[in-house]
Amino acid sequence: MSDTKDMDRQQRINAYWNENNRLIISLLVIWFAVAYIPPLFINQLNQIRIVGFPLGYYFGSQFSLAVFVVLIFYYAYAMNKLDSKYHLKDK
């Protein structure tokens, strides 16, 4: 009986880590896209000006940082849901 309980727990933990790894990979892809794709188009972005500053400046200084902060909060939110889903949340 203990073996089946341990096996169920191990299956839950494996499923938990599979979902966690998928979440981490997807968030890293978003991070990579936000950090490394806009600089490829910096010359085109700098043709557009907002309040006297080039759009490339806004992408680099504010947009990317805002996305990174949102990713952090989303990861915390998603992990709380994942912990609850697999009954791994602290009581």
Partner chain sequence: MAANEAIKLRNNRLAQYYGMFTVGLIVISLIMGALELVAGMPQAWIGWTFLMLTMGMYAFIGIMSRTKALDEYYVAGRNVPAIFNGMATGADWMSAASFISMAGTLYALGYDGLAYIMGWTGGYVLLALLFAPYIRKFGQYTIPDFVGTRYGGRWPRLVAAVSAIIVSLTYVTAQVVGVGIIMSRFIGVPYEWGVVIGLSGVLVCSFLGGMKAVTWTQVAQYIILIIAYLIPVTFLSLKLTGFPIPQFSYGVALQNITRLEGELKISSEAPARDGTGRVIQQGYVPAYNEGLSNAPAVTAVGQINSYFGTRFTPPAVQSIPNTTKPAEEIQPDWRGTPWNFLALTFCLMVGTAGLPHILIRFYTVPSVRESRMSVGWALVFIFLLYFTAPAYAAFARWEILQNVVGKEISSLPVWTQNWSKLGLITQRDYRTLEGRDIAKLPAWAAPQVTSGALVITDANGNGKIDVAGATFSESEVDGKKIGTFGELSGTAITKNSTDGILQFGELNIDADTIVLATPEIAGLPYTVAALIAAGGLAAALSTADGLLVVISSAIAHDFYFRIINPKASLNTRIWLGKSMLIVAAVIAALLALPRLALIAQMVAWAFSMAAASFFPVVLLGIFWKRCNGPGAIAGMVGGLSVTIFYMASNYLNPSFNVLGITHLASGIFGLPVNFLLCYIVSKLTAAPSQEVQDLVDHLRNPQLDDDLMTELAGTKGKVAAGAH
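Can you now output the form predicted in complex with its partner chain? The one shown was the form predicted on its own.
Below: the lone chain, stripped of partners and molecules.
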């Protein structure tokens, strides 16, 4: 899909939207995995300690939060690229 200039307007809009949706879904999968999978294995994870932090506790209190921040900035970055690819930059 590198050559977007040959597409007509509607095709560009649809392709842009589909790519956006794929991106959203893959980021939401990461979001879900980070937030909801570690709590299921909390007792096993807490057996492991890193500089005093039980791993399960660490996931809940710091790691997941940091991943959330990264996900949002990555989305902003990826969407800016997508906007230029489909010539949909605003202003």
